Amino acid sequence: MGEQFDLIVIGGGPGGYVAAIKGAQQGLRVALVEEGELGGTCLNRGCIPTKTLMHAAFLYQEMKEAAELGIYAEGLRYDLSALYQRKETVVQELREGVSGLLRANGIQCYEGRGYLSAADTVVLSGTEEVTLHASRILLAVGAKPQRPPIPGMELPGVLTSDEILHSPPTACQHLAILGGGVIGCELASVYGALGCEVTILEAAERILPLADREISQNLTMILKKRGVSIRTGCLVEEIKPRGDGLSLTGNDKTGVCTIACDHLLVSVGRKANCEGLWNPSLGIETASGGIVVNAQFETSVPGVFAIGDCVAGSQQLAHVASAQADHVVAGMMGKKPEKNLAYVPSCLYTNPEIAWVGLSADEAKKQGIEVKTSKYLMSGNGKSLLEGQERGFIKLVVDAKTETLLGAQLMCGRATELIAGITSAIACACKAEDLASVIYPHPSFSEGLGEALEDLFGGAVHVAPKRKRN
């Protein structure tokens, strides 16, 4: 018979477990379906233990570089295991703040592995199988790295972003990098900083190659600067066993390429965690390996729904499969949803950070959209200045017609949290006049935002003047 529940979630990542609670809050009765760890990727594999070493990473970087401050640091040395002791300390306090927020909503877990069996119906395989029943079944079972057909991809030292990030790699002086995405120059930054010699080895003409080009071109001068070496136009062909470590042959701009290293980091996207999910005979629709959806997140199976990393063309980040929780069920239950998915901010957490929403001038451009844009160095802010930040700008879009603001590319301290405030003022249509009359405090990063908003207008106290045509 089984146990029969109002809505079933697979999956306890940021979308899982935030869809769980919600459908809780909406008088549902509730079961969420975990194989592994509560917290899915982000959580364990992902977003939060890459923060922590970078943290940890970052201010042994800052203690190295003390004395221009005046501060002198003897001895100065770091224990890798330690440091991932930290990080796992700090997962694992996440992880059963998680598990409380569960049991407090009255949510039912179920660990082992959930399969869709009907349509309302879901199997878990595990010590002993267990039936559960729901009119409603959302999947939420995230994606999982790559690893592209290179012969050689299976010998030891070759990782993925989950094992490099669930334990240090032994005696790492040479970490290669395949892909110059985010997940590869977040951890070119941690072990650059940490002294190892890194190599990224990117396929494309530049790393992150989905960002702004002046953020893209401003990273690779500070990672060289800081000693990364980056390859671009880079193509892996193979990969040999090479006495402790490992030889990559491939391709760049000067020809035929060989690069020894002991370990290789394989970086090149994540694909949607769905084999072996659902009994085939229901027809799901997939396309690129990843479930396809309507608007409200439900498949071409009406009752089964999915969100997160495993929808396809989903931009696989934790904020955007949380706020499609809010949006999946509050379609369930014929509300209105509280998130909008119009527009999404995306960070990165080198140094300094990184971080954009909405249009920039080339898209909107595209669009046929008339635009304004300003920039402001913010080699010009007291607060970078203090803080040794390196070289950054905050960069804006706005309708030529309208002033409402369309866009925004940050690379500056704290871009992950100004980033916040520019995509609300970007949902609500907010003028960029209204938004250069705020008074923003001295000294601090947002600043930056104020005179980057006052550019627009001319008005710019720490700009100099733009040079008049004759």
Ligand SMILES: Cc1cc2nc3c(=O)[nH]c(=O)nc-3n(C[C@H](O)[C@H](O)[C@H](O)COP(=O)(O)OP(=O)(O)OC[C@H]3O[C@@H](n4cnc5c(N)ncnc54)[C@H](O)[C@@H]3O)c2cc1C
Second form
Amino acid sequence: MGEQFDLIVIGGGPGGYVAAIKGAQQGLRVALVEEGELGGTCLNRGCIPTKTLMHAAFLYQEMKEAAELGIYAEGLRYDLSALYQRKETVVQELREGVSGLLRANGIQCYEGRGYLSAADTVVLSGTEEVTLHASRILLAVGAKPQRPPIPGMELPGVLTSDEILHSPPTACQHLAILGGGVIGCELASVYGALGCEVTILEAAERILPLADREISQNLTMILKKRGVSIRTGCLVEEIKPRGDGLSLTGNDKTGVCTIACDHLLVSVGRKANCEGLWNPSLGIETASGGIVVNAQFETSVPGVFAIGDCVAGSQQLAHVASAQADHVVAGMMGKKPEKNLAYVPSCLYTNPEIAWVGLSADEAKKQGIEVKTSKYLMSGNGKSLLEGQERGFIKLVVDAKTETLLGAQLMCGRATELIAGITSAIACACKAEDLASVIYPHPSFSEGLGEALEDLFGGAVHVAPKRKRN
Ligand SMILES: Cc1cc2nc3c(=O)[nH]c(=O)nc-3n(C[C@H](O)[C@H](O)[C@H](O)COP(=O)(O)OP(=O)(O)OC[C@H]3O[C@@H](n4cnc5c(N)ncnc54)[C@H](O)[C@@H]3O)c2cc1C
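Swap state to the form predicted in complex with this ligand from the form predicted alone:
After this comes the whole thing, all chains and molecules, with the earlier chain placed first.
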């Protein structure tokens, strides 16, 4: 016998804790099982730690360059341990917030590792063994960093994002980063801004291979200008110890290459935490290590659901996990979900920020959709200039027939904020003309959006006409 619930959630990340609260809001008796810390990857070793460190690193960089503004910061220095301490303070405060919300919603939290022994039973191995039952069980166990099978991967100095975010790497003069995806580029920006030599090693022909080509080209230029080396088409084949650091050998376009560094950050993808999670006799279907679910996020076993990073093919983002939490609970209750899962904004908190949503022009073309596009260069935007922002742009993709907004790619100040409004406009099938009719405040980055919209109709003021008017 064990305690009976309406819903048991395994995993307290942005998928699991949001689902637990949504369930409680619907009147369900909910148990939440977490083996680590509440808030999951996002709060403890993902979104919040990276952005806290980025905030400090960018402020340091700005202050170093502040003489241009007439501000002289003499004797400027940073203490990496203090930066990490502040990161920990922010994380702890938010974690306490999550814990308080779970308590306030009457959710029973259990510390320990959950194991699905039957379709309605979770056995908890922690300080003591506890058995819990429910007719609905939600797996929201997230993912962990992958280490590719390269000889030397286990050497000291080879770090995953979990490790580099946990404590500062000691005496780091040169950080090599394996993988130029979002995590690799964000951490390159942090350590680059702090004055560390950084080399990104990316196997694909460009960093951010999943982003719009122009975004990755621009970010490449900006990072290089700031001293980050980027080697694309580069396959690392061996890691060896070298003095106090490491020596990497691989191949790139130029042939065999050797790189000496103090530490190697490995950011080549994340693998679902499914190992030993369920009784094999349950036969939960998986694909490429992730859990297979249907449109209601139910696994191949009725009554067992999965959301977030542990789902096969899921976009591994915190807001995706939370939106899926809303969907799965609404489905359990036979209700209409609040969230529209069709449009997911993707963001990079680099300097300048990057964000995109919906279709790019190339994607629309591949789908056979005839589009109109516009591109506004932020060099004509007052707010960008007064804040000393790097080269940036706002690109829009509009359905040529219906004139509804289909997608946007942004590289500019506050792009990660602007994208929320654009996502709403796309989800509500807003017409570009209606969006262009709105007054955008001056001076603001959003004026650039207004200009990009006007440019679709040839009416942007701060864009030189394609042909000189007589
Ligand atoms: C460096 C980095 C930066 C990131 N930055 C961003 C960002 O800026 N924006 C963004 O949207 N996303 C970001 N992400 C991704 C984001 O963190 C994840 O997509 C998100 O945390 C997934 O939520 P989840 O609930 O599915 O899983 P998780 O957050 O991983 O939570 C899963 C939880 O389950 C627990 N667990 C696992 N197995 C068990 C078990 N058997 N029993 C009990 N508990 C268990 C784990 O301890 C964990 O707490 C980042 C990720 C990383 C690594």
